[in-house]
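A single chain, nothing else alongside it, follows as C-alpha cells in the form predicted alone.
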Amino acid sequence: MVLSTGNTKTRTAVFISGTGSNLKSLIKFSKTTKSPISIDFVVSNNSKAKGLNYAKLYKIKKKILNFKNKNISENKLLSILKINNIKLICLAGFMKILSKNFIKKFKGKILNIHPSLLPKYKGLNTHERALNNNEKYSGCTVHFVNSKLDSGKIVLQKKVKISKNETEASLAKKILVQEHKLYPKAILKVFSL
C-alpha cells in the first residue's frame, strides 16, 4: 500500500481527546527524515485537551468538534480532511468511536493505538481488566480501524511485563512509554507494505 509518492510526505491528521503525548511523539517522528508522514492537522472532541497545546506550539492547524451530533460533526470533519488533503488519520487517545459511514467515506487509511494486546481487552479500562485477570503481560497494539471496535488488522504490538505490585497507574505509564516507540514503527511498517 503506497501512500506517499517520491519525496512528499503523506499529509496526516491526528485525533486526540486528552494529554496528546502520542501526538507529541508523532510530531517529533514526522520531523525526522525517515518519516513518511507530516502532521498537518489535529482534531479533538475536547476543547480542554492538553494535547491541543502541541498543535499551537508546532503551528499545526486544529479543529475542535464536540460530536454532540455525530453525523453533523463527522460530515464537517470529512470535508475539512478533504480540503486539507489528509490521506492518513492517526487516532491517539481519541475517545469517540467513528461511524462506519465516516470510515467508509474517508478515502485514506485510519490507524489507532490501543493500550492492550488486542484482541484482548478491546474498549476501555484495559489496565484494570488486565490486572483483575492476573495477566502476566499487557502491552499496546497499533491497528487499522474498521467498523468494529478495536478489531481492525493488527500492524504491530509490543508486550509489557506486568510486575508483582503493578497498579493501573504504573502499568499505564509503562505502556505509554512503549506506545510512543511503537506508533512510529507501525507507521513505517504500513508504508513499507
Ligand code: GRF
Second form
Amino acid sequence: MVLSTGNTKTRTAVFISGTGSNLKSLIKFSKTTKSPISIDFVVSNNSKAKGLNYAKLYKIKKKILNFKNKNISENKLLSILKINNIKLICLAGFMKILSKNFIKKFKGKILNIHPSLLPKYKGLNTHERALNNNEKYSGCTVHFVNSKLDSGKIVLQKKVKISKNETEASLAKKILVQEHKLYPKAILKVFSL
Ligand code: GRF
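Starting from the form predicted alone above, please write out the structure of the form predicted in complex with the named molecule.
To see the whole picture, the full complex is given below, headed by that same chain.
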C-alpha cells in the first residue's frame, strides 16, 4: 500500500469533535510495535472537545479550526498537515463534512469510523434508527472516505447483537467498545493491502 513508509511509522492525524475515545484507542495502538502509524496531530472543530485532553496528555500537536468558513479552515488545515508531513487522516467522531477538494488532496488516505453496519444508516442518529426499525443487529464500520457521506469502500465491520431491552445509550456503549478494537484492526488491514 502506498501508505507504508518502510520502517518508519506513517505520520497520522486524527480528527475529532467530542469525547475522543477512539482517539485514545488509536494513540494506544500507535504506541505498540505492530502499529504502522504514529499519531502526530489532532484536529478538532470544537475547542471544548474532551478528546483534546488526550493531545495534551500524550504531547501531540493539535489544531482547533471552527470550520465556519469551510474553505478557509480547510486551506489552513491542508498547509498545517503538509508542514507536519501527515500522510494519513483518521476521522474519529468528527462532525464536519470535508469538501470534495480536501478529500481529493488526501485521496485514499482518509479513514472514518461509523457506528452502523454500512451501507445501512448513513449519517446521524444511527442507533435510534436501528432500534426503530427493530434490527436484530447493528455494529460499526471503518471505511475509506470519498465525496459521498459514509459511502467509501468498506475496510472492516463488526456486528453487534441488539438485545431485547436495548436503548440508544446501551447500544452506543456496546458498539463503542467494538469501535476501539475495530479501528486498529482496520488500519493493520489497510497497510497490508
Ligand atoms: C463514535 O461512535 C463514532 O463512530 C461516531 O462518533 C462517536 C465518537 O466517539 N462517529 P468518540 O469521540 O471517539 O468517543
